[in-house]
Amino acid sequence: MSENKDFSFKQYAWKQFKKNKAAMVSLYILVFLIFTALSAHFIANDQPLYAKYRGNSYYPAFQTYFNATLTDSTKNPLTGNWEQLQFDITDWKQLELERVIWAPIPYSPEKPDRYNREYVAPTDVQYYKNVKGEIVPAPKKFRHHLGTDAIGRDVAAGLIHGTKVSLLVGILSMGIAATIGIILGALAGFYGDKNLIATRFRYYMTILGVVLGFFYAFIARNTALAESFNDGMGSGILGLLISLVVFFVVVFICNSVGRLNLPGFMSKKVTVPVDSIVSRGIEILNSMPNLLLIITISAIMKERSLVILMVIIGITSWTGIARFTRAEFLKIRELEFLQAAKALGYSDKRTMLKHALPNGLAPVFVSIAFGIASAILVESGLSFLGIGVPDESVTWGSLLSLGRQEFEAWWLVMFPGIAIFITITVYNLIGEGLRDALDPKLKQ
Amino acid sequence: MFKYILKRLTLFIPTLIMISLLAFVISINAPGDPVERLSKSANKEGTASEQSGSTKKIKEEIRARLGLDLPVFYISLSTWSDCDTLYKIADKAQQENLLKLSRQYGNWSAVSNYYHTLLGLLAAYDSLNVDQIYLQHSSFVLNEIKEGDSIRMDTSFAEKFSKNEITDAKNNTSFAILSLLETYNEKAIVSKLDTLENDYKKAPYLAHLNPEFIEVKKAFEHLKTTATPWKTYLPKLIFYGNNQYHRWLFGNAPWFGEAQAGQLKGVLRGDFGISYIDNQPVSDKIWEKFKVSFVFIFLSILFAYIISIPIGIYAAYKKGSKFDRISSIVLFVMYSMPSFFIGTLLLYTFANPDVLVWFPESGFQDPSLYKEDWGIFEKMAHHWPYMVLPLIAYTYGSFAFLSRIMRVGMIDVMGQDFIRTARAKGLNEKTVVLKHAFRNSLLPIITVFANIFPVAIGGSVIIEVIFSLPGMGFETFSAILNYDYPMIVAIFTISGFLTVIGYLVADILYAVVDIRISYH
């Protein structure tokens, strides 16, 4: 180590991680999956990437990326009339295009192909209606390479677009879970049961603040919240954010009032048992059957949506991350550099955010990687059952469940199943690689 | 030891309370009005007129039976403007609307006044007699009819408004009033009141109801002018003795002696209310399903342990060998396979007329062959082909997980000093591994029992749906499809309770195996 001066733990861990071939391959696959998810709209789309029609150049797939129902009008050279051309409902395959570049998979996941209904196998004869209106065996470009489902939706397109869902589950669910888990775990580990000391007045004021904050954020704003959710998902989330801001402002105000020095009984110092509270919370949430909890909560939701499902998964699966963070902070708390920070008189906030957190986060990544794998598993399981997921959404799980209805349609089971399997394996392998790279026990 | 178990048991009480609270919150927030659903399923016989007469009474009965005429919880955090007896209003939508109105205007007495004038107007409409109005506004007219030379007097009936017109006007206006009862937006209320006023002008035969309508308008104006919105920003705590949660948990039947009809025993005594689908008690329906699921979960965990322990030990013992490497990869692959994928693949392979038909496709028994009076062995012989595929699907997930943990635990133990000591003593390898290492390597595998159990219960939903097994998981699924919320909540509560017991068992086993741990 002596020959390399700035040989940090980060570099060391990365070096260790790179040695793990399986984890590196998984990392490449993950990058590929992310790329697929981001460009799904251009990989599988029934609108061409570029088309020249009646002398005009269009880029339908790109143009509809921001405005799905984009409409243009063209002049019919035969009749001289202006005709509407709404990009998303136009069947571009029927137009006499002068020049065209199709997406690699020229089908959209939710649009049925009526010439290939009733579970057409990848190897079957597939039909295609050409520009002249004749129904002919599909040319190679327009084949459904992974088959179709009962109403003729392309499986390959569904798989490509399903990548978005699985990636989003990972980001959103684990984002929420990690936020809750890291905050609670860090507080519990850093303060333990004895180190958070406050005057009794401040302690009581904070509890009062939480109650009042809840009141102003959710009870007094009840009607406003309900109305914003009626307006749509976006404004609903905005309303919820406003409520959260109100909550924290009220808690902060009450907490600040608690700084006042009161004489006598109220100024006595008390310890706040942060660790006990958080640990008990983790224990309670852990002793509920997680999947059943998620199913039950999503069953009573008025609206079925993937985002709500992801949020539910997030707020029910933070316990693992919280436990990891807590254990790490318990360890770090006793290390010299934190003692030094304390001796220098840094505030708790500064010590925690600037010194403890950067050093305590490494093991949490391991738990996040495994957490993403299990979140994807839960989401695909629920889409498989069709619980909490809108009927029309195409995900890997919902594709797989379509295969259950038709015993001949093996492609509906194999391809989505393998896609789910690969994604979960990738996250698990990365998690393992991270754990091996970060585990000080194996450090030699 | 006994002391420890006792301490553990007391720690589980808050967990159970939390589970019950969560289940209760879920059941309260379930969409739809349970009274509507139950009254529909209870009221299928009889003619339409009989039904409309008895519906209100039946609804009242159901409300009382479900305890919906009680406040929700022991404590309620509300605003100063709220009414603390709002729960007494029967209609759920009207109740919610009144809450919104009182939050909007901050003056409960004015809101209540407005509500009562509306109800008064509605009652006046309901008591309207269409025939009477029809006759009042019609008249007999004398006509002279010339027939040749003679003039004959004849009376004819001249109606000013047709009967249909009057009935329509009546229905429309009472519908408008009903919708007013569920409107809280000020602009919407104003526009609805305006349309009502226009209807009056068009239909002079409704004019005698004007005073009531003017009352409503007055009450609304009063509501607007006396609004005190600041009241909604003051919190108020209300305590209720008798409430829905209390009744849901403890019931209202006496603890000793016979319960009367319509009395609930409460969740603590195993009464989960009535199913929305067929009005039958949930607890009766759930028991059979529970038995099926429990057999599967128990057997699968048992098999998982039986298979994974030897594999884990052998792989750890031959660490780095071909067997270890191959089994590691296979187990890892299995660990990442979703159970619904495996389940579907099993069905495709072993219960598919095109490939192999070794096992039946779904269900738990053949209704044409199965007899209730069979002995236990006959029953088992009948059931086993139905159980193989689901059991594989059930087992493999926890099996892969357990084997991996067993291997790591065993490797950990094999590196310890006491193993080296045992070897130095000259004990043969078999004794070292099976006697000294084995017992200690069991520790981690026992602690994860507590983690496997809830996973198995949750996973039962997916596997039972794939194989159409009549267990709790399948029941959850169909309950969700049918919006049968009491059933969902009951299954959730029971599973939570079982999970808690699983944790307790794991903790006790842990104490039994590891004598180093002191529990005092």
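Positions refer to the first chain, counted from 1. Only a predicted model underlies this, so the values are computations on that prediction, with no experimental measurement involved. Under this definition, the rigid core comprises the largest set of C-alpha atoms superposing within 1.5 Å between the forms. First, how it differs from the form predicted on its own.
- After superposing the rigid core, the Cα of R200 is displaced by 2 Å or more between these two forms.
- Relative to the superposed core, S287 undergoes a Cα shift smaller than 2 Å between these two forms.
- The interdomain rotation between these two forms, with the chain split into two rigid parts and fitted on C-alpha atoms, amounts to 15°.
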The other form holds:
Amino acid sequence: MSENKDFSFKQYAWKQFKKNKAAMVSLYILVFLIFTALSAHFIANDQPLYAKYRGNSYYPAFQTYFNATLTDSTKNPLTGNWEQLQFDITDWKQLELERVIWAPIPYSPEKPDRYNREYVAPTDVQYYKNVKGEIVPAPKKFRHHLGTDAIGRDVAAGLIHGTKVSLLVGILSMGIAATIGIILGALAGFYGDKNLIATRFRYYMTILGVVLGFFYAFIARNTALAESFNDGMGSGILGLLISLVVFFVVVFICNSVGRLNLPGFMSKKVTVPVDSIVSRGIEILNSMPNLLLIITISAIMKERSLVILMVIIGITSWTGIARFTRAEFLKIRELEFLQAAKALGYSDKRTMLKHALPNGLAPVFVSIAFGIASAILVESGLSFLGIGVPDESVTWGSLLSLGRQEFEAWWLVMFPGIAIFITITVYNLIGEGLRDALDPKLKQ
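Moving from the form predicted together with its partner chain, what structure would you give for the form predicted on its own?
If you are looking for partners or other molecules, they are not here, because only the chain is given.
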């Protein structure tokens, strides 16, 4: 009795997951990739982590993390003149630094090395301009260990910063997809076609609210959204959040107006076919080739932005999560604990959020893990084709695309390809581990 009483499914699932060696190794690799993405600015940067110049101590990589165009001035003891230092454009390698600590990869992904252009291989002779202005063979710490591209950009730095882009696209796009899929799947599975009853007026007003909300949130604000995305990722996300708030406010207002009691035909109560509406939407979206749809939407956008790409991938990838959530809710809504919640008079909102949802998300986590891998693959494919991603953004797919311009530059194909392969495999193995650990049929 005590063993059953103390049983915790979370502990059991974690114990089962740990038994899967491949999944655990993949989890450690994923943690390393996340750490690499978060620390990319300090791992690959042409600005030193610490530098002492003319008696002053600087921390350029850390200081420019919060202010990219930070400037400072120092006095030349020989001439007495003041020298202006703008940290992001100063060539620190050409300064006579008294002490310096460089990043592990002392190059930024977007800045070319003029002395190692034209596809320098990792094993080729590489050159470096020292403080005296002499062009000499590059010392070990200033070598491009994974080679360069046509204009001398460091491949290793591109891979490090590309990790941040790929993980960000995968996680945020699937966050959008999971939000849409869980909400629609939960509504479809919980209510079905006959359990949600409303007056005709409220039903029609809600539909009108969705249409008007979409118009005012996204169509009417199309110019404002485009301008916010052009201003940067932060402004783009803020603009998107404002549009979502506008959408939900309009729907809420129309739904509230629909609560009015009108006489006659509009007051008659009808069942809302939530399941049929969501299922038909899933079928329509699944009938279109997903990748072709993403490519088409990305190609017609006026401005290319990573945020827009995340949103496009997210709003076209929610169907699988919605189907899993719907199937779980169809099963859960007939179980005793939900019937008891209804008998106790709990509202549908409380029953759905506090009782049904926590018990129906296990398969969704598996779908999200596989979905992140798919989103990273889609982003890499679009970057390879030069669609959706800005030219200045360095991604694994854009590095691969550079490789097709010069077939002999094998390092531009091999290293990004290995990075994509490892990341996709890691997420797939974690997804399989979660599926095995969360499968109640395996519970003993």
